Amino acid sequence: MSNLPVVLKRELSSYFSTPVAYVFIVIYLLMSATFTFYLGGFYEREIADLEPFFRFHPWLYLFLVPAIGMRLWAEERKSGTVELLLTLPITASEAVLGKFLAAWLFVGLALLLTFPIWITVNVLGDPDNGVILAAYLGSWLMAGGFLAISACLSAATRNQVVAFILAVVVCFVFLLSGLPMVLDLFSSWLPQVLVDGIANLSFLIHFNSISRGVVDLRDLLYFALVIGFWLTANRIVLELKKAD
């Protein structure tokens, strides 16, 4: 992994060499503020917390994170630079991890820039900042899960639009899998242990647990496994495409 910092630095600098990064951050901040203060009823609730802010994160990420992830490999494959990248003295694992970490740090930066909302709730009341900090951690981990899925599917195609659509569909499945209406569809014909397994695949269940301030090792392990699984799949897809 000695070349990982090189790939990471290259990818991070590429984000800020075009207006795309700044447009993404502005859209993310505007949508976060709109959902929090208008749709979430931030002032009407008269409760000093950031529940209205974090409530919409899964749905924001459903479209914004695949928009970041779709270019990770599809753009390289379309322009032919992926072949050049893989001829450099770096391993596929270094390339996959470097690209993923750069994109994850970029999403983390966008998340950090929402700090004025955190300051606002502290000015207006006396929130539990430990719960808010845990919710930020859960939000960033969930974004990592979305991003790992998007990166893997981006490696499977040259078309960024196709990569985006595939990522949204798969992430949507991961979001919905824990909802009662989905579990009811399976509970009548699947053993309970499999229904529980489907429920445990849900991003929502694990994120909601952390966002309530309960930082359970099982939730952290879940996100680590999801990210690890999809990054491994990403490396395998890259190796298969390289052999084409």
Contents of the next structure:
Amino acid sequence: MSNLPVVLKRELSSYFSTPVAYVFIVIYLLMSATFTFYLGGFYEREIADLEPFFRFHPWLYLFLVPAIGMRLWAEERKSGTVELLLTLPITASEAVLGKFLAAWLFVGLALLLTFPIWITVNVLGDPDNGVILAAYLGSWLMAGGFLAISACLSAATRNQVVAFILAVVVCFVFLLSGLPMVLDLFSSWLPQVLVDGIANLSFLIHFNSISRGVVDLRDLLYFALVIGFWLTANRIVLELKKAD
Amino acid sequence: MKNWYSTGALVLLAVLFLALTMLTGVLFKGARLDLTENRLYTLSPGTINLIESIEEPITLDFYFSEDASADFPMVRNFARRVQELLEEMAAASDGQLLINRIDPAPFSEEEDDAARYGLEGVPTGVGGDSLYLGIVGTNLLDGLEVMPFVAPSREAFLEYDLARMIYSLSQPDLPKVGLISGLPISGGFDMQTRQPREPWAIYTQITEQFDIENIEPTASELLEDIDVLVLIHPKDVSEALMAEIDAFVQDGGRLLAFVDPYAETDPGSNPADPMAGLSAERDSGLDALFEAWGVEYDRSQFVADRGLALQVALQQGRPPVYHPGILGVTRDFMDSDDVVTGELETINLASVGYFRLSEDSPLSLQPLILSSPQSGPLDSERLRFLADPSELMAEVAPGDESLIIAARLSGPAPSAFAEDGEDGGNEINVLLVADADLLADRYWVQRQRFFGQTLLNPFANNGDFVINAIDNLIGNADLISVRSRATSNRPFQLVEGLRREAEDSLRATEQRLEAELAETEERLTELQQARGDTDLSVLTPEQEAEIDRFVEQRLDIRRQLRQVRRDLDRDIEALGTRIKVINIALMPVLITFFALWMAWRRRREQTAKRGEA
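Provide the structure of the form predicted in complex with the partner chain, given the form predicted alone shown above.
Okay, now the whole complex, with that chain kicking things off.
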């Protein structure tokens, strides 16, 4: 893993050499603030917390994170640089992890740039900053989950649009699996243990659990498992597609 | 071949992933970091102390219907919270607290048990199955405590409720409450009608729930083994008894005291003589104790409150008027985080006093009931021979803040009567209420005769308040310290401040304009009187001009009032717009500039390089 920092640095700097990164950050900030104020009614409800801000994060990530993740491998495969990358003296695991971490840090940067809302809520009232900290952590972890899925699916195709759509669909499944209408489909014919297991797969449940202000080891492990699983899958898919 | 191998690995990975996520959900319970400011998800030290002191094993059976709740993820979530809290308590109990989870499926033996213990099954609609979510607690000595339905709306008090249940199961004896009353709450004998009087509703209620021992105010000593002492309107308490009370409190005994600057329900020393009753002293206090504790309480003043004033009907046929001495305190002015007042809607009080802590007091005074900000103290002599309470409305001089009507007093207290050498300083637990009238029936309950039985219809929560207070004080100090874990209300203080400011200026303007209006009216009357005749139908030109001016002025004043009101909202809206613009636009604009600057720099570097080449 000695080459990991090299990959990470190359990837990160590549984000800021094109306008794409800035456009992404601007869109993300505009949308999250607009949702917070107009859909969430942040100012009108007059409660000093960031619930209306974090409430929309899963749905924002659903479209924005696959947009970041789609180019990770599909672009390299299309331009043929993936062979070049894998013939360099770095391992496939280093490449997978480096690309993922760079993108994750980038999303984290976008998330950090929402700090004006944190200042705002502290000026307006006296919020529970522990809860806000936990929610930021949860939001970033959830973004990592979305990103790992997107990265893996990006490696499966050379078409970025296909990668994007696939990623949105899979992320959507991971998001929805905790909602009652989905669980209803299973509860009639699966034992309750398995239904609870399906509910446990949902990003929403774990994100909501952390954003209450409690960092539970189970929630951390869940996101670690999701990221670990999809990145390992990413590595295997790269192997598989080498022949294509 | 390799493809097959990799595909197989993918499938294996997926299965492994599913299994691991399920496993982590079951394992690793309780390992968590509570980042909330009030440690909302961590057992409080009081609960832990209480659980660690359990001596005989206690079993809590947690009944929860699995099937009936399948379609209600919210309820399942809450049940999980209950279960986790129970497990956390069990983990802290060193094996003395046993938790059983029981699923009372329809037509099962468990369902019969649930019904036998009196658990409430909530019908879930479609299938008609009952949803049980209750707790049955038992100890080795046939002790039984039941929570028929753990309501999700009481989540804030869940820890307290469970701790209370465990506490009462760990205490074999019924708690004893001593009662010293300067008001005839236990009924007694009516000299005028020569018949026994009915006890007050509050007395009936507390005797049903607690083991009450009456102590005469003139007695010289307290009874032994009393857990809680309730002191009502202590007017003629003997010095010796006061010293006993002091020693009792110093010994860790808990005191609930109702003092009153003007107890309207005090019949006076001789009930047969109403004139004597009118001039009788009606104030009470605990001067010696208050002085030692550093509690400031003025017997000669009552709180007049324009904001919480109730309407009283003075005579039949006349419209009721606001009486700033009779208050209907709403939940906005009660501590919603304290278990005593947390779930109460309204408490009615009459001619209340207020407490304040002197600066050098080592104790802490935590308010339970407050007056509204539109209140101020008035001399309680004003209440005697008061013909028209609405006069008082104008006399109220609001101070800067709300006054404390009822509060918890705790901390290391100096003793009032201790001899030199033993200066007390023990932790005390006292609940002070600056009103005794709230106990009287007429402020909170209606009696209804129904087939020879008396039904009580409460219209205020005075009774609940007293029961909650005694109940809470009976628990040990650990239980008292278990407060509600409600996410405390966090308003936008900045916006509220703006609103208050605007309202103040609105009121000031309103008052000024109304005074102007009154002046105009007065001039009109003067003109009329100057004319000296009684024919009101004919107006002189001066009068007509004055009336015209009056009408115009009134229109103008109304316009100004509307303007002030609009300004109130405008400030708040302007702040909102500013905040929205900053939050939505500021960062994107800065980032765009940054990106442009980076692009410009890069281009310059490139041209410079090209130039070199």
